[in-house]
Structure formats: structure tokens, C-alpha cells
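Encoded as C-alpha cells, the following chain is the form predicted on its own, with no partner shown.
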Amino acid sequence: MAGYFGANKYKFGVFGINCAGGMTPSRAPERWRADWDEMVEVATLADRSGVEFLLPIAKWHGLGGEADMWGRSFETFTQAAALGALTKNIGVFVTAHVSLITAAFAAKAITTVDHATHGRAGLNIVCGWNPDEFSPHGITLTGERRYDRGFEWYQIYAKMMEGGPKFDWKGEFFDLQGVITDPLPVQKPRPPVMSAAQSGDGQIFAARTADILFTALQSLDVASATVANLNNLAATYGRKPDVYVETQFVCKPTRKEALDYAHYYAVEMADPDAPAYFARQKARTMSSSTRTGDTVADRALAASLDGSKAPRYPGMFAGMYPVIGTPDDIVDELEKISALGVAGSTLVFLNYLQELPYFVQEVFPRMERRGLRAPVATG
């Protein structure tokens, strides 16, 4: 688990390639389609280029609208095993809804992927937000106490990964007998755990469980305080996670090209029904802390869901920080983000296969010269 799949000062995770649309609610015809062979090309390019990990999203329902973003998706456990077999160095995360996947299954499956990849598996824990995704499984999802249930799930999972004899577990949410997993994972003490945190309740959950803690980046002005708050919160639980932020890139040879392209796909071709559905469903399962506005993060999340503030780029999700410009512009911005104490961020594009090669070719060498990344070892 050391290094979380690399030693670079600023790390990257390719985010969302297993789903149609990726992370971009756009109607643009060149949008990401989640074709398997193209996913493999992106994964192997990222692997050769030294990108640290692949991070999928677990989806069982689309967002509707003209593009029906996420309506087509690949399951994350089997995807991680398959892409892990086709790559050599990159980390492969699975994304587990704790209401759908038992801790015993997750421990066994992730250990299997960890052995198959010689220590490159990781777990992304999600507690769920969209009731429509749980209906096909006959499960009712509510926002109340989902993080309490998720933490008990994590405790069971972590205890299994420690090894030892079979144990019984009788808690508030789970009553289990004869719990064990064998073999144990390659990584010690276990594969890294990731969790995203926007609400105050979500941040507490992530601070208690995560080695990699993802958060939204609303602006650089408030990011420093957000990172400090997350680190202080984790420290109260004896943890020191790497803090990552969500970034979406538009990188072109000239600034005008980049701005024009972002305006084209994220303004002119935005798919407004998808973010609207997203906001409605998130509001249905809003955390208690967000309802009462407990923290700055809660208030920012509530504001992003109520539709009162028009986004600059409606074809990008709120909280997905846009980094737009030339390769030099991109690196300038990443240097500012890194200086806030951020360990890394997501690689999100309208079309990963069309845009990632240029990004790797032009941005990575500039990051190396700034001391943000090291050259990829060859041979």
C-alpha cells in the first residue's frame, strides 16, 4: 500500500472510463461512449505513462437526458480484474456500494484482484445517493444513517483483511457468523481505501476510513482551508490520508482553442437534464449535515443542488474543477493546487482516448521540470 501506486509528488487517477459519458454531462457527438476496446487503450496508455490508478464509478442507472449519461456502464470488480491483467504498474480500484456488496464478498474479490495484479488493487467505498440505482436490487436507499451503516461495513472489512481466525459480528446493522477471508491480500496491511467526501457527514466517514480522501474543489480561495480541515478531522481518528480533488481538463495548443472547446461541449452542447436529475436525486438522500448546513462544505453542496447559482460550465459537474488552457497553463494551475497540500487529482476529459495522449505528451514533461512528477522508468 506504500505510495498508493507511485511516488510522484502530484498523482493522477483516470476517473470514470467504465461509464458512457465518463464524468461529463454533454451531448457532444464525440463524447465518451465506454467502448471496451477504447477503455483498454486508455488504460494501457495511462499505465505506460505512469498514471497512478484507474478509478471507476459503480452505476446501475443512467441520468436521462438526450445522452443518458451512465446509462451504459461496466461493473467495477470485473473491470478491475480484466484491466489489471492487461496492465503492469497502474493501480486498479473497484467501487463498492456498501448497500449492495457485502464486506465478505468485497474482501474476497479485492484480495483476488490484488493477487492477480501482484499488489495493485484498491477499494473505493461509496454509501450511495441515487435511490433509482438501488431499486433494481430490491433495496430502499435513504440518506439517514447511511454513513453509520457504511462505517460498520468498513470495520468488518478491515478486520477481515487483518487475518486471523473466524469471527462473529453482531452490530447495529450487521449480524454475521463465521467471518473470514483466505488468502489475505498481497498489500499490507491491506489495499488502499478511497472515499469521496462533500458533505460534513461524508467527510467524517472518509476521515475515519480512507487512505485517499477525495473532495470537491469549488475554488482555490477556499481549498486551502478545506484541505486543512480534512487533515485535522482525519488526525482526530489517528489517520493521515492523501487528499485528492476532482479536476476536469481541457488542454489545447492555444488558450483560445481550449476555451472554445470547453464552451462548445460544456455550454453549447451541455445536457441540462442530466445535472438536473443528478441534483434532484442527491437532494432526496441529502445528509443530515447538509440539510442543517453544518459546515462550509455542506452549505456549498446544498447551493450546488438548489439551482440558484448558474454554473459557468453546465456540461461539467459542480465540484469538478475545470483546468483549461495550454499545457503551460495547465501546469501552472496544478502547481497552485499542489501547493495547497493536495496529493493529486482526477484525469477527466470529454473523450479520454482523443485527449489523454496529448495531455501525457505535453503536460507530463512540464510537470517533471517543475518537480511535480518524475520521468517514467523504461525497460
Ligand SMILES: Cc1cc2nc3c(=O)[nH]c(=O)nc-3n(C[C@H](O)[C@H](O)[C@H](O)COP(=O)(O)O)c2cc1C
Second form
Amino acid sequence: MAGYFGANKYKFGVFGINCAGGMTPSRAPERWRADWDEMVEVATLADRSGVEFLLPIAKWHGLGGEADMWGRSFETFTQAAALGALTKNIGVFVTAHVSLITAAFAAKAITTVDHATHGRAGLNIVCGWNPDEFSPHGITLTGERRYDRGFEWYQIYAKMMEGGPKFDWKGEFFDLQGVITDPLPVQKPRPPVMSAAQSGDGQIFAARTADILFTALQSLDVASATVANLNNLAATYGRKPDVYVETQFVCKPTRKEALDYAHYYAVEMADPDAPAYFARQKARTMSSSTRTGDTVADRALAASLDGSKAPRYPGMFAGMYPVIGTPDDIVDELEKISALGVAGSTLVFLNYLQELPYFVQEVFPRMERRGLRAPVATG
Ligand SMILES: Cc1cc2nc3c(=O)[nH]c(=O)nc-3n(C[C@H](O)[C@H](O)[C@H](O)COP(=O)(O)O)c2cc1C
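Please could you give me the other form, the form predicted together with the named molecule, since above is the form predicted on its own?
Starting with the chain above, the whole complex follows.
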């Protein structure tokens, strides 16, 4: 399955508005606060502008540092239901930690959002990386076998969503009786499944389960290798997931203004304790493919975690590709990313409400002129 969310050649998902800090480890006072009404304004603007989907982050713990990024966050199933009711066309993902939520609960909750939105729900499956956010739930998270467990969870979920009679499940990780869900979702065979991961192990998991792999964009070369690897892996399962990547935008009328603003919030006002904690925790649960450097993406990930290379923008995540410049610069860069064979990327800004309107006004028409997007149908 491929090609969710319409015909635009390059698609966008607004990423991270449910969490304070969004996706930017910065202390800048105008950083994203995850105020509910501002979040609704961003979601409705994105909806009116034809943005394809909203993608929240599932978080139970902040990253520390002065700003304690992600310390404040809204839960994603309930957020998707609420934002779905306030919008008309945009896809609404939930992000589910498979170690916290049963497949039966997820099937029912996703189906609820899918009916409430007449077929706009999506499920982002995440297998977890930060042990500190599982301890409030009384769960110990390790990196070992998380994708094996996640795969069994997915099989149960997918079987339920196909309909059919009650079934029992006896696997390695789950022993369940009388499994069924009713009603079934509006979208068939089920709402799109996304897997968000970077490592080779994560790519194998995505190849087996996902309609969409959402992955880091460390560099254009790494992304190109990831697209090729995922396509090969998925072909062995008769599948062809779309690949989306992580992009962060700083778009201003002049290149100097854009570079100055990026320097201000992601260098001068960087909150380096947050990415440092992120790297430490991620290293604790590193996938075995990353430890052994199986893929280009694993090696890029390992290098970003060991702290040996000073990042150009310490106030941005290593996997988040900075796209900085005038509207024309932005579209030039997006054309290059599109040529890698990716379906789209994240819309991430320091402050979504302050920056998205200008981006939509200036970048979208330019993308339309280059055939990357089509104008939004009105009426
Ligand atoms: C685009 C993207 C979005 C992610 N969103 C979340 C999230 O919302 N919550 C979470 O705990 N992990 C999230 N992750 C982490 C992954 O789901 C995964 O558990 C972690 O990256 C370990 O994967 P690895 O095998 O690639 O190292 C995200 C990762 C990526 C690349």
C-alpha cells in the first residue's frame, strides 16, 4: 500500500504541536508552549491550507534542561479526536507506545477517531526509547526485542481490523482470548500505519508493518540509502511503504534574516542539555543494528549519539534536517529531497503559529508552480 493523503507529489505533516518545545530544543522565549488554543489555530490553518496530516509525539517525560522540552504534552488519542472534530480534511495521527497500550484498546480508539473524522485517522506505532518515560507506568523498557514484541502487537491489531470472528492469540509476548473489535474502521483495510524510526532494525519493522516509514534526515545521502534499503526490504514482504523525513524550516524574506534567526534560536539560545539527555537515553536502548553499524542510517545515528561531532545547530535535533532561507531557497531544497524518492516531510518551526502562515503564503504557491503541490480546492 502506498499513496495515502492525496495526490500532492510532496506532502507535509505538522509534527509535534502537542508538546511544549515542539521539536526544537531551544530556550528562546518565543518557543512553542503547546497552548491548546494556539494548537487548534495551527491545526485549522494547516487544514485550510491542504497540509496532509498532523503528527503528535507520544511523551511521558521531559528532556530536562532549562526549557524542559516535552515536559508538558497532550495525550495523542484524545488530542486526535478533538482536533479531528475541529478540522475537515486533514489526517489526524495518534502515536501509540506499543508497550503501554493494548492492541485491542488501540483498535477501538483508532476506529473511534476514524468514524468521528469520516476516515482521517492514522496510527503511528512507536516501540519506545526512553526508559524514564516508562517508569511512571511501572514498565521497564529495554532496547532488546522491542521490535519483535511490536511486530506481534501489530499482527494482533491488523487481524482485529480485518473483522471476522473472535480469535484467541497465543504468541511469544501475548496470550489473549476472545479478541474482536466492532465497529470496524471506515478506511480499509485499516487507517494508515506509520512507523517512526531510524535504525536498520526499525527499518525492518517498518518494512513488515508500515504504510509509511517516518525517519530522520541526517543528510541527503543517508536518506537516499534509507529509501533504497527500505524499498528492498519491503519488496520481500510484497509491500511498498512511503518514506517521510524530518525537516525543520526557517523561512524569511531574505537569506540573511533566515540564517540570523536560526543562529539566534538554535545556537545562541540552544538548550544543549535536552539533546544531551536525549542522546544518553537513546544510547541506553540502542537497537542492535545501530550497535553493529548495519546500515548507513545506523552509522549516522551512532555518530550523532556519541557526541564526537559538534552539531552546527545544537538547538536542533541531529535527525532533523534544517531547511533555512528565502521561500525560493526552501523550494529548491525540497525539490532535492523529493528527488530522493521521499513522499514528504515534517513541518517543524520554533513557533508554529508565528511561522506557518508565512510559509503557507510564500512556499506553497512556489511549490505549486514547480509541480510539487496542487492548489487547495475551494468551495
Ligand atoms: C519521526 C520520528 C518520530 C518519532 N516519534 C516518537 C514519539 O512520538 N514517541 C516516542 O517515544 N518515540 C518516537 N520516535 C522514536 C522511535 O519510535 C523509536 O522508538 C526510536 O527512535 C528507536 O528507534 P531506532 O531503532 O530507530 O533507534 C520517533 C522517531 C522518529 C524518527
